[in-house]
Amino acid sequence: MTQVMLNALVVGTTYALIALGITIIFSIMKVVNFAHGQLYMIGGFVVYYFNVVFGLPFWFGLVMSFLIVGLLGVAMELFLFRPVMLRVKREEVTMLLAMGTAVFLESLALLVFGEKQRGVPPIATGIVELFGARLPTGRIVVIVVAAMLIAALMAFIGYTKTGRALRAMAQDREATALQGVNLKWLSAMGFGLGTGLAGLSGGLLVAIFAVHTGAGTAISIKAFLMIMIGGAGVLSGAILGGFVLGFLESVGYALLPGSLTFLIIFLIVICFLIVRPNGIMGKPWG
């Protein structure tokens, strides 16, 4: 069980980063970004190419994964979502646009990167024993980096002027605009921040798991599970949802055949949502 808990901690910290990204986008744009998993996949490939193909340090590739995928997110907001949202008010239109974007990105990645799985060399060597369980040093590094990134993001959202503006925009766009905030710039920045976190998560996890062009769909499904568990639009709920899913996944893979794990998880989430449809930390009013 100690080994399971440590594995859950590794997966949960990176899952929390993924969930935070999609929650930021949903909060400020009211857009369900179905392409979030594909952006995660692109982040993993960015790190692979910078680290393995170009021979640059892993950490440089990780920074570039945030910047490149973040800029891709800004472009998506400026040229895809913003024009559609200015013309159409129905939410299902943006959902279809996000689904189409996900299919396009996955098909483009398959064309560019091919079908092979890609990985990077270990970012640290050795094994650490904790309470009788063993954990590779590389995974400990991933836990620490992910936890630091989560803490930095929460500090940014909670204590900086831009972070407070993002929170205000998520609560009331009209009132925020009346305070002189540039909503167009803030929307693009928030969308880029959310997608950048997806790329950063993909870049971190490629140090543990190989990345391939079909990885995005599974990650998108997991991202929605996390925000449904924690509560849509709640940052602390996204973090909690990431750790809960990481724990359920680790326990499932330890005790059940792989094919049954997510079947059981889906059943648990369905039963949970029947009892608490707003998630653990969500509220009936949003």
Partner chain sequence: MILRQQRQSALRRALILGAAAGALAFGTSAYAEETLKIGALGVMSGPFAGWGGVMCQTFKSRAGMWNDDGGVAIGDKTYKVEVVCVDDKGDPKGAQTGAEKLVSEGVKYIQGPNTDSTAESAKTVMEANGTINMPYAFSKSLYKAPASQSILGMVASYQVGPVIYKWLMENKGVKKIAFVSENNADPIKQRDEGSAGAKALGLEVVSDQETYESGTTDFFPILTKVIGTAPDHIVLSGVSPSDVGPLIKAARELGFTGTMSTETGQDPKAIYEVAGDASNGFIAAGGASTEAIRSDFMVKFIERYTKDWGEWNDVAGLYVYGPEIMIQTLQSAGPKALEDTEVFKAALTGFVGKNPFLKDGGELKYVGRTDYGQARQVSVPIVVQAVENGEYKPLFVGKLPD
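To test you: the structure above is the form predicted alone. What is the structure of the form predicted together with its partner chain?
Next comes a single chain, given without company.
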């Protein structure tokens, strides 16, 4: 059972990191970014190219995954979502736009990166044994870094002027604008932060998993599931949703036949959302 709990911890931490980006974008733009998984995938490839193809340090590639995918997000906000949202108020249009972007990014990635799965050399070697359970050192490093990134993001959102402006914009755009906040800049920055986090997750997790051009869709679905569990648009909800899904998945695989695990997870989520439609943490930042 120790191994199952350790598995839940690792899966939960990685899921929490994945869910943060999508929830930030949802909270400030009210856009469910279905291209989140594809941005995660691109982050993984950015690290692969810098680390394996160009021979630069993994950690440099990780920083670049945040910057490159973040800038891609800024471009998406400026040239795709903003013009559309200025003209159309219907939410399903932005969802379709996000889905279209996902298909475009995945097809482009296949053309540029090819069909093969990619991995990077281990960032740490060795195995730690805890009460009979095994935890590879690489996973420990990833968990620690993911936890630090989550803490840094929470601090940024909670205690900096920009972070407070982001929260204010998520709660009431008009009131925030009346306070003199430049919403155009803030929207682009928030979108870029969200996509940058997707890239960062993909970049960090390629160190222990692998990446391929078809990885995005499943990640998007799970990220969406996590924020629905935790509460869409709430940072702590995304983290909680990630850990809940990670726990359900790990314990489910241990106790149930594999084919039933996600069936039951989805049933639990459906039942839970009937009782609490806004997720565990309730409405966005408030």
